[in-house]
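One chain is shown next in structure tokens, namely the form predicted on its own.
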Amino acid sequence: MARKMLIDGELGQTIEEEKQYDFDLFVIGAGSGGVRASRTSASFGAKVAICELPFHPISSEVIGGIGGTCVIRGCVPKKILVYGAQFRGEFEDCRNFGWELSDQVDFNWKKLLHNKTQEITRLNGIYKRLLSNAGVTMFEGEGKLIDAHLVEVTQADGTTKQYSAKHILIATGSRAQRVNIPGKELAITSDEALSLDELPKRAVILGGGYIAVEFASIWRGLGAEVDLFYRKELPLRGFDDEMRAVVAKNLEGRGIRLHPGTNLSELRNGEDGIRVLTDHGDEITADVVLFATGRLPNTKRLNLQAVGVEVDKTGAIKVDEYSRTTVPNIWAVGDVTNRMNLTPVALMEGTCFSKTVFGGQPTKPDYISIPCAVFCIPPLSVVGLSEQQALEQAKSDILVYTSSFNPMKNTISGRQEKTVMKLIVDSETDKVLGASMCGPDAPEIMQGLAVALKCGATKAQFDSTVGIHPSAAEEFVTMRSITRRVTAGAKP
């Protein structure tokens, strides 16, 4: 069958496929990116197959599940636990609104864990049906490359089968890594943290990124004592420094003990739990120690080197702007490429791949103004540039607008926790370059602002927009006074 591909807007030569393949596309990995690419490719008429490891809430080299990290052991179960943890604050806040609660409010961890597992099992089934309804052939097992057009799938019983494909897409994601210190086997990763049999009373978390601050909020909200250790002065490296400070203050306000500039040096078994030793010479005891120190691309068992697919020093697959690897018919999307490791970005990359290869619409993923959120309590959400990034890229001065206020709910509840909002504006063009918010409902509000920034909205257009009153969101269209003007190239 003849297929046409458009690259860079030019119609390539129509190539008659002399060789017959089992599939037009074989996808290794059925997470967000792989499933999206499979379905959209099938909608363009491609014959598609996908393989994925057997389902289990905790991943390993031989177990995983259709739906991938986000659905099974990432965003979705994490958000369910965040919802559960938020009730602690609600119970504290409700009394001044007239609710009379007993001092003892019981929490059943096993019930929440059961309901979480039921939900991810349901979603795993939904993803299978989505693939089936799209006409995608599913294989359960571990896939690896044999050559540029041949994939071998090792099934649960150890038997192997090989399938040929015109194109191969790698979408195997990433896996949590462990810090190489004595006693590291006593620690857990986020996989296990989402499926603990017992809720810890004392938790130690190493790391300052998304996962670390989110689990700190979850466990503290569910009643645990939490100590958070990280190497930098503030958590959430890469986010706006001003907003990082807000998150740190909120974490402390919620009772989480922060240990900036501190690393763990050793873990030991103790009579009363895990003895945690720091590089400052301190020691504390915990029921659980979570390593939340980043993730590495899942590429070790794919046989990439033998086929000629190049990876970087972290193991991430090298791709061009269209997600093509160094082997022309092998492609890669999602966390395995270590570009922007977010589920919606993997979805975008998968869609762009399908349009490029099977839709006759060469499409490069667009990484400009991608919103994201950290689901700590309260959450942080951002879109566009931080103040630091804006200054690095700016050709003109940057105007910074900030607002810090006590949400209406807190004026009654008495909670001492401010919402903070920030806009970054180009002084020459008036274009809004970035927006950030830390406070209740921040991700819901930021999704709407992301549309505005994607459309190139100016500060004048923000100012001319009528707000919704009373709401926190209206503050974004009523920030009239410049907090500071920063000269391009200056350090904030």
The other form holds:
Amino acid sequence: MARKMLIDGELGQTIEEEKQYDFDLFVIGAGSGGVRASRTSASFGAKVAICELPFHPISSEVIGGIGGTCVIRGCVPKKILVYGAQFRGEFEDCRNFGWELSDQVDFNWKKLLHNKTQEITRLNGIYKRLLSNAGVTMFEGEGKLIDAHLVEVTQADGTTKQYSAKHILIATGSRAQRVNIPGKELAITSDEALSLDELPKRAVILGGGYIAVEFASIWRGLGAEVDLFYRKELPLRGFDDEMRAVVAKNLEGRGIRLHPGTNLSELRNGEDGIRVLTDHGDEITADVVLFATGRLPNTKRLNLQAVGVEVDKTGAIKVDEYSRTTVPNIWAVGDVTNRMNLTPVALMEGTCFSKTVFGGQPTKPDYISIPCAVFCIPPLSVVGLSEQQALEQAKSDILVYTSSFNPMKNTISGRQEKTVMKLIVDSETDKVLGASMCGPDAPEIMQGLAVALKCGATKAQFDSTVGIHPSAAEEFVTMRSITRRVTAGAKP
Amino acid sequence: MARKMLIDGELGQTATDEKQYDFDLFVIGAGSGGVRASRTSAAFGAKVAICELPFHPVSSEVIGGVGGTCVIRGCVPKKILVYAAQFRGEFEDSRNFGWELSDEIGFNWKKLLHNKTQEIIRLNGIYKRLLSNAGVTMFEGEGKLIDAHLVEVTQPDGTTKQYSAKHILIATGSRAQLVNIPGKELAITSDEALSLDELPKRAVILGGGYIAIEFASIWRGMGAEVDLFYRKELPLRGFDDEMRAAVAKNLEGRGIRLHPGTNLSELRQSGDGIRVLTDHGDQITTDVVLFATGRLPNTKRLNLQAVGVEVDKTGAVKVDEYSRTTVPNIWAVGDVTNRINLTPVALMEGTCFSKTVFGGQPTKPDYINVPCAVFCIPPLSVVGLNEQQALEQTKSDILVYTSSFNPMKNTISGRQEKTTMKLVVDAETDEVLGASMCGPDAPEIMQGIAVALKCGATKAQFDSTVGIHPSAAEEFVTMRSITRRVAAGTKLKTNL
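Could you drop in the structure for the form predicted in complex with the partner chain? We only have the form predicted on its own so far.
Starting with the chain above, the whole complex follows.
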């Protein structure tokens, strides 16, 4: 579908002679950020092209797929597996509610794997349709920059084609990295973990971030023995310390063995599995070893240096507040810029990019009070500042409200697992600076609170909101007693 | 624990001679409103007494229990039964996630009943401890008014005692009513339904309100055949019409047989159950008939008329914005005043009462944007104005945003059941006037949205909030297309 060339509303540039480009915009990478930017730019009238690697659940330098990490090997399949894993807890809980379930319930991993794969394939098809309905031209292949206005796409058969574009958007995302220890080739990353042929009976996970913690919960729920190793004293570095401790306690309560302050030093092939050596001198044998030790931006093969697009030391593309790179007509959004690596943030960056470049409304993405969730079982969800962050950033004292309670369902099921909620309040302005919760449905509960924080909600406004009863969420509007007051500038 | 008499901060009254009363405050009824008012008044220094009927799960004019309806035969046991019923859906859903459950899973109602009863007894004990820790004197028995400052308590053994109080708070709640049709004595109310000896195999429910809907979902989830009869075209009159339709569709999808526009005319005992006759001339035989046809305030035996406390035609105690009755030192909160009959509202009314009468801060309860939920399966939750109310109350056009989607869990489980969300926005101010959702976790999701509405959130603020992914709730902050714009003053069909 031919579109007329658009004279876009570029920042601070005078309109020069309109060179004839193949496209107004060429997007490299059809993941969350790339697809959003393509569709919204096209809706502003831009002639848009996008290239993406061929589809497969497991990525590589030359394999990807429309929909990107989120749809194919991230958020979506992860959540499906978490749903699958949560049933174990439901089967345990139902007995004291009167249900007569046999002690042993079998699990068919291949069935779940098949259904998961069907779903991501379906979504991949939907994303293609969304792009084509928006009039975006799709190319399959690996894109790289030739110069500031020229993209070269290497197709599956090896041939190359070049396309010129007024603007180029890099949205190639990131990929999981293995730590460099002997035997690392025996380990898998999250890509493979989401598509294993067999469910491991024994799993070793290295990592303290959300991916490690989520897979621990997933495999434990599906019936595996799980050992989780991480370098710090608590998992989820960067989150509120109190909440990190709650997550760790819950993981243990669900039967996951935690190994804090421990790294892995070597992997060896053994007779009955992979022999894992730790830096404490211990040994453990596992069927699967997952390295969830970080993801790096996909920039190595883009030829950025030759074109003048600068990257930082992790390989992330350097961008300004408008997502513009060091080359004026080249932009970047999503995980490849390593700002906040969440799909909704990539979507926001993509939309802001389109408004800025094609919509005549320069718009900066807003990174204040972005909520997020870790889908361990039970999950953690947060918005705003943690207690530690509040102490660093606030000028006044902060008030901490915490509530730790046994949810109603557990009083009947007998599950020994408390839900914890926390509010951080500025003692002077009464503004709620942050909220967090670890317990069933935390991510669902936190979304509405994130809207409230966006409105600048005060503790008084929280307190004047009537509760929905009975619910867990109502606890957030009924926390009347200050747990502690912390002086501004106090170091935790 | 003796407390000194308090000179309270009464509205517009000058301090007269301090008569010696037994108590600053006597509360009749230890449910949500009464307990909250007692504890907070005592916290302000008042000498408080409370009376409550003896405890039993099934109430009567002389049976109740500390904790009240919510704890003993309302919110709490209801939610426990809903949790139990939800497992059926979980078992069904788990199969396409790879779990190999047998087709038939037995359900032991007596085990659940026992565990439910243990829990409400435990909570009853906790409420007693809360009152005693607050220094509130408890009396067991039925309270009634002798005069404006005198309460008489009839104890279980029949003897009476009288207590004088500066202020009296009526918080006697409400009770379920049976509709007056032939054979009504064969029907049960929610009290009995929460404590049945046997789980019915077949259940007939009469009623279109939340209690009827919730029991339909509860019994269906536990394996019963359920027939639900209601007078209107849709259940849940008063809620947004579009959401009512979503609820009805979901109930049907879960296997509940709906009979809209139908009333019951007679119940008869028969060989294999209760024979139910409808006003369409149909007949159905069932094990249990539940009348969920309304609750009336408990005011008949309080002797209110003699003392001058006025009630309305439903028997609800008339109160002003501060919960004061037509007698200056007598107050009332909770279901007995029939304002918004929800525990959190009774709590709010109780707290405001205490602040007004003993805290020196006259405080009116705020009824704007009170959220609530119906715990059918899947549940409905709402806050603010529905579409019909918005059109009646605003001068501007309103914008309606709706989203109907298959939740991710269902795309794998194969369950054919959509989640529906709705936002109603003032076209001129961009203020979000109301939000509603019918789908899993709706009540949990709606609480935070209720805080946002309390802050006067605009659609732009909703839209500028980044989503939590993947979740159902994120749909509330990603509704970009207006479903329809409705001109100010449009009259919507509301007789469904």
